[in-house]
Amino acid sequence: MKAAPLKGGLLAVGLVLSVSAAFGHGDVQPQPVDTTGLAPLGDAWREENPYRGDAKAIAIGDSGFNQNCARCHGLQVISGGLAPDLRYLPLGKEGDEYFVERVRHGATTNGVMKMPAFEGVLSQEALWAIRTYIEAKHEE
C-alpha cells in the first residue's frame, strides 16, 4: 500500500526536474560585470574597441564572458555548436563592428531571438571588456 504514495511522489519530482531542465536554458538572469579599473566610455557607442590589448579589460571580459556569454559560445570562447565560435571573428574595425550590432541589439532568425540585446543590460564597458577578452582568444 505505501508503493503508490512513494510512485506518485517519485514521478511528481522527475517531473519538476525534467521541466526545469527543459526551461533552463532560456530563462537565465545576465549577471553584472564588475568595470572598476577601466576608463569610462560615455553614453555614445564607440565604433572601435578603446581597451584593444589591456590586460585589466581581458581579465574583466573573461569574468563578463564566463558569467554572461558562455553558456551559448562555450567556455574560454570555445563554442559547442549551439553558437558562432568567437575566436574566428574578425579581429580590428571589421570584428568591432559585428560585434556592436550583435550584442547592441542581439539575433533573430526566422521569428526565433538566438541572442539577447545586451545594450542597456550590461554597460559599454563591460561589453567591451568582453570583446577585448575575445580578441585575446582568437584563433585563426
Contents of the next structure:
Amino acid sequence: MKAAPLKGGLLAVGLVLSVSAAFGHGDVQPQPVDTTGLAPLGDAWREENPYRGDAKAIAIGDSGFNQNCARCHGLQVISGGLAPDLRYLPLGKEGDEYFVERVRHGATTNGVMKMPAFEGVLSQEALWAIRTYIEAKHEE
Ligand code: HEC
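The form predicted on its own done, now the form predicted together with heme C:
Next comes the full complex, this chain leading.
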C-alpha cells in the first residue's frame, strides 16, 4: 500500500528530467549578450537606433545575432529561406520602428509561433546592437 505514492513521485521526477532534456539544446536557448561598453538606455524603448554606425555595437551585435537569430535568419544575416532576409530591411528610422516592434513582440500567425518575442529575454542594448549589425550588412 505504501508503494503507490512512491511510484508516482518517481514518475514525476522522470517527467521533469525529460522536459529539461528537451530544452537542453544550446541553439534554442536564448544566449545572453554582453553589452559592456555600450551606453545604457534605461527602460523606455527608443524609436530610433541610438548606436547606428558604432563599431563596438556592430561587434556586439554580430555575436548576439549569430547566437540568437541566425538559426532562423541565417549566419551573417544571409537567410537560407526559413525566415525573411534581414539584409533588405529598410535603413534608418523606418527600419528601426519595424525592427523594434518585431523583436519585442515576436510573430505569431494563426496561433503558431513563428518567431519568439525577445522583450525581457535580451536587453534593449543587446537588441539595438543587433540592429546596428543588421544595418551594417544591408543590401539594396
Ligand atoms: C524561431 C525562428 C526565429 C528566430 C530565432 C528569430 N526570428 Fe525573426 N522572424 C522569424 C520569422 C518566421 C519571421 C517572419 C514572421 C512573419 O511571418 O511575419 C521573422 C521576422 C523578423 C523580422 C521582420 C522581417 C520582415 O521583413 O518582415 C525581424 C526584424 C526579425 N525577425 C528580427 C529577428 C531578430 C533580430 C532575431 C534575434 C534576436 C530574430 N528575428 C530571431 C523567425 C525567427
